[in-house]
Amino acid sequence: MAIKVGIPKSLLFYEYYPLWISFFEGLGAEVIVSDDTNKEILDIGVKASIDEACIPVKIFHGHVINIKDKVDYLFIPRIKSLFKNEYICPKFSGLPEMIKSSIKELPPIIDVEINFFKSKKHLKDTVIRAGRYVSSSNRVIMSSYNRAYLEYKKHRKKIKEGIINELTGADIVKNNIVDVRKVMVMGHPYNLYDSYLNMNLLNKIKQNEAKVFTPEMIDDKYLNKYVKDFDGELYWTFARKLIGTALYLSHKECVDGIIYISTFGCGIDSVVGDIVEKLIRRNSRIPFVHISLDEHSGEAGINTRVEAFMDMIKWRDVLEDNISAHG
């Protein structure tokens, strides 16, 4: 029978899946996935977490209690570093302990480090550490590696073609039509791409006729030039993404509107955003608007935020010119 290898679909899930689920999968592994999130999974987490941690820490908690009791394993990986001198949100790297702590009953954790921030060499005997909790064979192992990482690279060129998988749990998004007004939709991939979370707001953009872009659909290339003219050291990876995108909108002042997604808790966005908001009013004419979510945010009001947001990227087409002629 199969080793059955649980991970949650939260958190970095949504921009790792191709890679962990093809790794262990490769392996002979059984990939069990959490359902996606709904109300149950929310409650649940919430109570089993603590009150400080961000709504999507709590969601994680509610998706490991969704599967803990269906597998051998679960990967959560100690994700401290994924980029050279780079740091990403302290929260994915005490998250293990976290879990530890707060749920019992809990199936062996697969919890390698990642540790990027000086380089990559050691990024074999990780990959390794990780497979070995299935097979036995190094080569096997980094075989099953490498193949993973093919299914990851096309992964990401779906995402910049403008095609979110629909495993993510959010509807596919296709930039095939033309003259329609351009959103980009900002934040966190775990934010972005959970649909119950942010209330289907991809969707809901898309029923405005509005085409829908999001940070991942911009070549790196480009974030990494435009980051470097930003005045100030950088030390989160989100960080760098998401200045880097508000840099290269407020140049090309390619879309008609922003909307910035952030959760109440999150202590880069609470810095991050501001400064994408400051930087987009400051050297664009791009609408802005930031919308901050948390487990007692209602759908109403944030319908009621990106309807009135669509209509006046709307009326400014009309409107603009139509100056008054007071003072």
Given for the second form:
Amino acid sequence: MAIKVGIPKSLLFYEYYPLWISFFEGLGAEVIVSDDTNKEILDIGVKASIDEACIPVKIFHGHVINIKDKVDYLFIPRIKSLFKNEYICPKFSGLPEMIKSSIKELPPIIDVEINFFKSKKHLKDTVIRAGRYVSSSNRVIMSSYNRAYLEYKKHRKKIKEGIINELTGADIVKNNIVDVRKVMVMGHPYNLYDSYLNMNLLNKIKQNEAKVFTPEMIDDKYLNKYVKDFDGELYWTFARKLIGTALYLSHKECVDGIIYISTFGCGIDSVVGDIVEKLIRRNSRIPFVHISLDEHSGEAGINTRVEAFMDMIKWRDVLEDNISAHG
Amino acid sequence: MKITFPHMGNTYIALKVIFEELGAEVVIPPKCNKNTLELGTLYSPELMCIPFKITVGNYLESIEKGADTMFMWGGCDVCRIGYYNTLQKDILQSLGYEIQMFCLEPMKNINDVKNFLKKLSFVSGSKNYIKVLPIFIKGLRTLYEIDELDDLVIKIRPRELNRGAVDRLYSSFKEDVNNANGYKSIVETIRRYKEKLLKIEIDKDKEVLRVGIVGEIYTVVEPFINQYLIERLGNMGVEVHRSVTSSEFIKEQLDFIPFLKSDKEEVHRGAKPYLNTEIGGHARHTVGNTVLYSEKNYDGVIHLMPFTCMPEIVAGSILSIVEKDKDIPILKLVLDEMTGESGYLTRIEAFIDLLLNRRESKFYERDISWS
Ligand code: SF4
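Same protein, different state: after the form predicted alone, show the form predicted in complex with its partner chain.
Below: every chain and molecule of the assembly, starting with the one above.
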């Protein structure tokens, strides 16, 4: 029988799932992904985790509980750094420990350390260590990884074309030509693509006849170019991406509105959200709204804010048209 | 140049020594108070951690007193501290202040030390950074002296025979040390008070509770943030031990220098079964020191952290198993500008009661087994 590897559909899953899933499947494992986030997952997650944790981490706890009894292994890598000289967030480094201390009766955890802070030299090592749980052949492991990596590349390309795989519950972002306005929704990928967590925000924008964009759709090339203008060190990957996006947008003024989604209790957002907001407001005229989600956010409240924001964008168009027509 | 720096407990005394010896005019921010926090909160991002807010408050209050240059420790860690500089510069600029800022980056090797000394020599206006080295060392010595004094204070306070004797002595110490200038006279003041402290009448055989403090450094070291926790515990008859102090922190930073020994290895050994890697901030120390306290049979541990502090949240999560494994009660106190005094005190008192009860029941068990 195939070894069952469980992957919680949470946190960086949204960024890397094609890579992770096809890697383990290529090794002959059966990959079991937890359900879409739902009320039960949120509730058990909140209950299991430390009070002070951010919602995404609480939800992660819920996803672990959701699949832990169905699998032989849980894939919870210790992600310290994904890019040179950059960290993620301390919670990603301590995630295996947080899970082990809060949840009982766990299957063994594949907790390989992913740390490319100094270089990617030991990538192969990392891959082999992860693959060893399922396969004993380094050759098989590496070739499965290479194939998985291609999958991931393809996926990234699709995202840039605006098509986000349905697995993330956000396939709605297929861009439609009749939509006129463009809205950039910014935030951590797991806030953008978990439609339970953000209460279907992307769809709501879509329903307002606007195209949705996310930072992942902007090529890193551009981000990295604009981020050079930033006065200060950006040693968090999320910070580089989001601040890069903000600089890019305020320079190009290519969207009609920007929505920043953060979650209450996120240490990174408390810094990055603030910097992004200041950059946009100071350097551009793009309407901006910051929506902070917490466990108790009601959908009605979010609806009102999104509606009001979309109305504002529409009114702005009308106003500007009038001005340019008469002036 | 009028230089200032944020408060973090008594570190200001050592910083004052360094900058005065460098020949700069020093503006010490007013002792952290309600106004500091209110000012800081007003101009900081809403969900930023409390050390950031207090620091902003310190700067603003110092600027009012004429400061034009800010010194800050920062650098690239996994946590927010590395962004302090950027954000604070921006805040001050948008308030219209033209302020110079310079920052102490974490030191990992001799070269980093050299760079830091170079920055310091800029303060003194000289180009010769080698001349600055002895001044830096004087600063470190002051820091050690002051932390030694504070360690002594928390040992004696719960045992004093005349209530309030330690606190009275300490406030006159603060006054004297603030009026002293330069390395020599400051260190003399500290030593003089050490002697006075040792003369305070104590009950040597008093059975006191022993509580260890772990957590994020600002919240442990700055009494205003932790609402004078250490002093209060002492006055409740509890002997406190701080696992994080400024001097230990610096020692660990500099322990690539052969003669500087820190407790780092020991702490890592303690943390090993639970967290065998650095995840940022003081998380590994929090876990490690808690284990060490349990090994040394402390009665309990208090874990201090700023609200939304990422590394300490991970540590807090892990402490929940350490607490069970090692059978040592842990009280987690999360601090922000909303932390109210009365609820906070109630929790501390309840915790101390719990520890007292545990102690008594242990003795009781022993009594029975003797009979
Ligand atoms: S980046 Fe923010 S939301 Fe994500 S795990 Fe860290 S604190 Fe939580």
